[in-house]
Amino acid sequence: MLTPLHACTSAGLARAPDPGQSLDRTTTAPMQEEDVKALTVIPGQSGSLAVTDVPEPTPAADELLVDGLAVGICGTDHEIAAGEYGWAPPGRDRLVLGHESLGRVREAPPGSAFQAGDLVVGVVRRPDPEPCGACAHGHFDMCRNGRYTERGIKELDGFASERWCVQADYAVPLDRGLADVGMLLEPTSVVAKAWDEIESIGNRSWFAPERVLVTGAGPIGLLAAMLGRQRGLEVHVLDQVTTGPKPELVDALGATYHSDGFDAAVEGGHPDVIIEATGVPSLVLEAMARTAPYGIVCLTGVSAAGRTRELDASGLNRSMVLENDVVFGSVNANLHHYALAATALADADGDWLRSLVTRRVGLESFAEAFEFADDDVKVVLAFGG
């Protein structure tokens, strides 16, 4: 069950700041014993990304005070650190930063199903506290109003701190032997949504896939990989780079890249799913159009605006409706899809995942981590707790 949103005297929760207390001040400020180190941002603003001085997390009743470890940083990440978007908890402005979390408990409620020392994850996305209909019934990543709130996005502070507290009813209990790779939890449970969507689309009918083709091999698109090859299909990644460690990757999971282009990939035979993880209009375009008959097609990636192509729209209806295709979007995951990624994870080859990490970059040299680098998989914000 769901419990309801609160005000949270944590600074891992949206609060307002005590009286007189600024949480501005950035690390050249003398520290206080109170205090903990955090990277924020004022949304909206580029160039605002700082390490700065936040006050100790104080736990509520329900909630888990938790030593940060370590937090992935994404294309979200990039973007509201440009000022593209974001939104600071009410009454502040600056928000910590960070979504893709990795935490072991120091403190936990009496009576919870965690204690000190549980790797833990928590989840990004809260309902309204009046929720819609679907976050009334735990989907809030299908939230209708749009008025959900997002650690370390839209008005809750994220999980880029030394400390931080989560509700023990969003938080994610991890297997030990995560401890480096447990950032990757979040990620995961987007692709765990996907595939739990693409199995409930497909068995409207009988459904028996046996070729699935990945476009992009970018985190999103490896993980995806790996949860289909983890169902024993036989998978297919589109990406254009020619060396590097994704060639590798996808090779070792026993699935085969392709950097010639679509016709290439599905040169073999049409796929009967595509994970589309790009938002590259083209692929969108080509995903939609080369499917096996039943083909279903799962679009995560997101587009950028204005970008225009020519479309045969009544080739691609015919296709599509003679066919019975099915194309969807599918973003964020609620609950049921974190439990699914914890167990994908728990079950996969943990030399394989630590891979997925090719740098890790302390705190301190934060702006390392917003650089991109060519061979560059997935960078880590390392707290060392």
Given for the second form:
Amino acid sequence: MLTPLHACTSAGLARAPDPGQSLDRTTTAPMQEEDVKALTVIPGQSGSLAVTDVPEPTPAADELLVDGLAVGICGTDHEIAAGEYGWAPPGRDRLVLGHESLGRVREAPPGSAFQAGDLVVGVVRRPDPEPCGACAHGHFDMCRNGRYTERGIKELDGFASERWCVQADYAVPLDRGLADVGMLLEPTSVVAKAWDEIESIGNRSWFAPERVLVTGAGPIGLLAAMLGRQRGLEVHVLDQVTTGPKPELVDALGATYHSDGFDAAVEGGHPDVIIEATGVPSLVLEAMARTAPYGIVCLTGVSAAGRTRELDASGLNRSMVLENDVVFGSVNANLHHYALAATALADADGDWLRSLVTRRVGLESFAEAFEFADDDVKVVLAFGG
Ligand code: BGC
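Can you swap the form predicted alone for the form predicted together with ligand BGC?
Now the full complex is given, and it begins with the chain already shown.
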């Protein structure tokens, strides 16, 4: 059973160390009470991103103390940096950014599944304090009342810090071979959840999908395609670029890359499953209307609100009803999905995963990590040299 609200003592909330506490903990180095560097932001305030000193976090009895290795930067981080999303912890102006984490355990509580030196990723979301029925059952990714919190996004400090702590129950151990790419676990957990749900929905009747279309060849789209190939499916990926690493990354998966629009991508047959990973309204509507019968569309891209389009609602309704189609949205991931994602990454081709990380930027050069470059797939902020 998961404990409700996480009270991590990380950055900004340092509390007096318990003198007896570190005696039993496995540790790689003596603790020193001094500040560490973190990438912080004032949510709602564009241009407020900065490297600031935050107090060395002090782990509670059930927490790991972790040396930050890297965080991945995604669209959500860009939105928070632009002042369009994100919430600081209550009573504070600044939020430590970063939810796609990777670190190395420095201290672990006795009896936990971790040891000093282990590679670890922190889970993003914590259940709401009530908790709602979904959160009470460990399904905090499906929180019903919206009072969940998220590390680096909503009211809890994130992992873009030289040091952070995390409850052992919300930490995921990673295969040592994933030291370069472990920050891909969180985005992989999002698509592992998407696939898990697709399979649950499909299994409401006879389900033997063959053809999958993924719209968008960003990290989410590419990882969704990778999971489709791991299932032995025929995978098509639609994006607009014709240069850069994306076409090759898709080829290397044994999938087919399309850049001539939706019609060309479905020319060979309508997909049984579409995973929409752009949030672009025209693609969202195409996806909803263009599956094979008994089609499933999973929407994972978050659109900016207020972009309206004309839609033949009755035609869409007619085809969805007559074909038993399902369209659903999917966000975040629970512990089960992180475990699925860790297995998917361990089974994946390491070179392919490494080539998803197209830029690594040091903490002091964080501004570069937030610039867009044409050839970027995943940009990573690296800690500790
Ligand atoms: C993260 C999710 C999170 C969502 C909404 C995404 O970027 O991957 O874990 O739930 O943003 O805050």
